[in-house]
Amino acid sequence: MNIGIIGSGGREHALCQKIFESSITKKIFCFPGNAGTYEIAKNIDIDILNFKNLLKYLKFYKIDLVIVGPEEPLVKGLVDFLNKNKIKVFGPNRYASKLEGSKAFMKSLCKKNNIPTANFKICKNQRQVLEFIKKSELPLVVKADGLAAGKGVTICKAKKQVIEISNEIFKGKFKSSNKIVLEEFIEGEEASYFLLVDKDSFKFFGSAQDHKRVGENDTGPNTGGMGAYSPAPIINQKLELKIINRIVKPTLKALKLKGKPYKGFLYVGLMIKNNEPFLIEYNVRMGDPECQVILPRLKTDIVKIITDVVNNKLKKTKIVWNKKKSMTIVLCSKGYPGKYKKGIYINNYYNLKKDENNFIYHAGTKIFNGKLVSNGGRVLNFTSMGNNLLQVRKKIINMIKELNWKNGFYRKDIGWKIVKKK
């Protein structure tokens, strides 16, 4: 089977690696891919949002199955476009992708279906913002309605900040947003819960906890993710039943009733307070860097799983997991999530030892003049598996030190809340 992967990050390299290990796979094509996928697949450097051009390449390379990694092509309707053109594709349709593409859509769905989430107001102007501030306690969370590459959410501790951030969004800071969601802040512990979904059923596909803030002890601005570990110990059997019955089932039922059933990966972003789950966000794809800690633990052939989802045969699929724990630490370019330089050589990478328990997933990298260079804010994901997360973390940090990339930085405390308890 010839498989096409859309995307260029650490998530896509992790998917590519698992697909490469499958006996069903013949050839892999990555659009556009990175320096990591370059080692095991054919990279094709095209604009993934130019659907007509993408279709030409898919037909030319006789691709049997397309797997969409990032959210933007999903929200813009790539799955609908490929289905219309008789190309098998894994991912949700345009309507279902609004779960991530529009915060207002997601929150309205929660309200209509009694799904537990923070109290909120959808605001189209400053008058509505001021009305909600009067009735609410601080801190408040300001969310841009549309996609904002992980930069559209701000926790505000002062009214003045709420007004300033709202104004910026109303004035067009994010092209995708002309309205905002104001949300009451819930104090608790975050967790990521993943599912595979087809037209008729869904199955658990791993849990993780990630670290969004750039600084140690979860300080500083939000990023796309500085590291993660899996599984998430906070999610026990009792809590899982609440997540499924109160959040997942009502959501999938609501989409089905609209005649737009969900299909693909579903990321349920949760805040856990007093062992009660609240829905913070939905993502309509695997998380990044959560994907990089979940997939190494997967024992079942991923191509078989994905094919079963596409053919609505997920109900009979058995998914087996490695019992080891895994962690990833993201090596970033200095300056991230602000300004940073690209095109810096990464010299020692090919000397590092990688094996079945130790992986390096590429994110912001490319090959330039035959050499490995940085090409983004999050550059490499160092992932390791073991029985003890403290030992796993030490192993990863030693690998990063061995790489000795002078233009990079990373958090040394990934998993600090749980590792500290051991």
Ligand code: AMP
The other form holds:
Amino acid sequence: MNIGIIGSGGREHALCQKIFESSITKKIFCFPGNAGTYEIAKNIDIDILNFKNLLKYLKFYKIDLVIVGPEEPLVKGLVDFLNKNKIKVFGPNRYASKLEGSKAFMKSLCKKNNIPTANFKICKNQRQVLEFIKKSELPLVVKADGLAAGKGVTICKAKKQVIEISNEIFKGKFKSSNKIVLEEFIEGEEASYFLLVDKDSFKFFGSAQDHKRVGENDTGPNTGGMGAYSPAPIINQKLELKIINRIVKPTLKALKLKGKPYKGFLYVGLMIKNNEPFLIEYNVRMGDPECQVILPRLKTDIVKIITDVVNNKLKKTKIVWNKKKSMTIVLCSKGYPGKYKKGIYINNYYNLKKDENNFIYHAGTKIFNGKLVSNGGRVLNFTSMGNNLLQVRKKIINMIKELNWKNGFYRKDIGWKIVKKK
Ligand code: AMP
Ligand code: GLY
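Given the form predicted on its own, state the structure of the form predicted in complex with the ligand.
Below is the entire complex, every chain and molecule, led by the chain shown above.
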């Protein structure tokens, strides 16, 4: 099979690596990919949001199956477009992608179906904001309705800040949003729970916890994710049943009733408070960097799994996991998530030893004049597997030290809540 992967991050390199290991795969094409996928696939540097042009390339290279990594093409309807053009594709349709593409849509669906989530109000103007503030306690969370590249959520400790932030959004700070969701803050522990979904069934596809803040001890501004580990020990069997019965099943049923069943990866973003799950967000894709810790633990052929989903045969698919734990630490460009330089040479990379337990997934990298250079804020994902996460973390940090990239920084405390010091 010729397989096309849409996207260019660490998530897509991890997918590409697993797909490369499958005996079903003939050739892989990445749109646009990065310097990591370049080693095992053909990178095609085109605008992935220009669907018509993308279709030309898919036909030219005789691509049998397309796997969509990031949210933007999904929310903009790439799956519907490719289906119409008879190209097999793995991912949710445009309507179902509103679970991530519109927070107002997601919250309304929760309310209609009694799904546990933070109390909220969808506000279209400042008057509605003031009304909700009057009745609520601080902190409050302001969320831009549409996609905002991870920058649309602010946790506000003062009412004045709620008013300021919501005003900025109403004035057009994010092109995708003219309304906001204002919601109560839930104090708890976050966890990400992943599923594969086809028309008739769904299956567990790993759990993880990531670290969104840039600084150690979870301080400083939010990022795309500084590191993660899998599995998430907070998710036990009892909690899993609650997640499935109270959150997942009613959501999938609601989409089915609309005639728009979900298909693809589903990322359930949770806050766990007193052993009760609350839905914080849905993402209609794998997480990044969560994908980079979940996929190394997958033993079953990923292409077999994905084709089963595409053909609505997931019910019979057996998915086997490695018992080992995994962790990834993201090496970032200095300055991220603020301003940072691109195009800095990464000299020692090709000398580093990788093996069946130690991987490096590329994110913001490219080949320039035949050499590896940085091309983004999150640059490389160092990932290891083992039985003890403290040892795993030590191993990763040693690898990063060996690379000795002067323009980089990383968090040394990934997993601090569960990694024992001794
Ligand atoms: P979201 O994009 O909705 O996932 O929000 C980004 C991050 O903000 C989440 O990963 C949480 O850490 C935090 N967050 C969002 N909503 C809430 C909430 N209602 N209570 C507490 N934290 C929240
Ligand atoms: N790691 C968070 C996300 O992928 O949205």
